[in-house]
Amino acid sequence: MKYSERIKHTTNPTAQNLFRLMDEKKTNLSLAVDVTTKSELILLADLVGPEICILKTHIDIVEDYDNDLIIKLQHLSEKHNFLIFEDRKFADIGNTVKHQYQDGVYHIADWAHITNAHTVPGSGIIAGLREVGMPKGRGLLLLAEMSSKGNLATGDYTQESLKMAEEHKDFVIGFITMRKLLDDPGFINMTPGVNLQTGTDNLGQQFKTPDLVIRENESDIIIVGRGIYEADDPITEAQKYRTAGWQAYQRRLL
């Protein structure tokens, strides 16, 4: 099923917007910008923005964070037509995550179209985040699987995460996962640890190719970090990943 055909299978405005954006822009590439300065983050978002559907941030590692950074990221999101995904990985009780999402220094719910959460605390974490995010039209991803060696997001944990997602379809828009886990076309599957070459880094990150992720494992979005932002020419590398991801999607549709 084409991305555009899946819009009708979700009521969440962020999910609908993402499906539409991917189809119109012809990209299923997300850039993970794990950089530590405001200037690097803004530069990469501007350089690679035309190639991506999602910019994935870790805002709490930016050493010189200020509100001006958020204003500029929002401007670039509109300029280049991509969504912002703050990879916060919430993992606490509902009342705590509600405040982490809307308050504190970062006010994540005010600017991040998408965020994510572990399901270890139970469905209360979804309820807490939903209370803040739903009125703003935001979307939540659940960490159903992870790409690091030896991680515990497997088996019963994964199955319970899927059940929670199905019970909160208005707010949960999909999963961080290694493959498609449910046949429901309304859920979006995003896969990290993608590289043009398979392998493992020295901290246990396991890399998979765009073709394996999109065509064989039937995920929807490839998340690429160092393969792009550590390259000598990030724009050219992003274009390679964008092409590889989109071609894998087109082959899957055949």
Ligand code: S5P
Given for the second form:
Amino acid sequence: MKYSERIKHTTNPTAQNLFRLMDEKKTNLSLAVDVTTKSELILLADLVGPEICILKTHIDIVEDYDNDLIIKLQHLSEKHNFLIFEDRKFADIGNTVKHQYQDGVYHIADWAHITNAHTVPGSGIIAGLREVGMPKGRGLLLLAEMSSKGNLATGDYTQESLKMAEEHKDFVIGFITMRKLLDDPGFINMTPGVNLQTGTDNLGQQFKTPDLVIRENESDIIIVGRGIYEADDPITEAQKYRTAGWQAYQRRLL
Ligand code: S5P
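Please give the other form, namely the form predicted together with ligand S5P, since only the form predicted alone has been shown so far.
Complete assembly follows, chain above in first position.
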């Protein structure tokens, strides 16, 4: 099913926007912009912005974070038409994550269209985040699987995470996963640990190719970090990933 045909299978406005923009812009690439200064983050978002559907941030690794960074990111999100996904990986009880999402230094709910959560605390984590995120039209991803060697998000843990998503379909828009896990076309599957070369890093990350992730494993979005931002020419490299991801999607549709 084409991304745009899946709009009607979700009621969440962020999921609908994402499906629409992927088809319009013809990209299923997300950049994981894991850099530690504001200037690098803004430069990369501006350079690579035309190639991506989502900019994925780890806002708490930016050493000179300030409100101006958020204003600039919002401006770039509009200029290049991408969504912002703060990869916060919430993991506490509902009442605590509510504050972590809404308050503190980062006020994540005010600017991140998408964020994500581990399911280890049980469904109260979703209920807590939902209280803050739903009125703002935000979307949540659950970490149903992970890319790193030896991770515990497998088997029953994964299955229980899927059930939690189905019970909160208005707010949970999909999964961080290595493959499509549910037949419901309203859920969006995003896969990290993607590189044009398969292999591992020295800290447990395991890389798969865009074609394997999108065509064989039927995921929807490739999340690429070091493969792009560590390249000598991040724009050219992002274009390679964009083409590889989109061609794999086109082949899957055949
Ligand atoms: O299981 C996971 C989940 C996530 S969100 N494995 C991951 O690697 N990630 C994130 O994807 C990770 O935090 C990082 O931001 C990105 C992968 O970056 P790369 O440099 O390894 O491509």
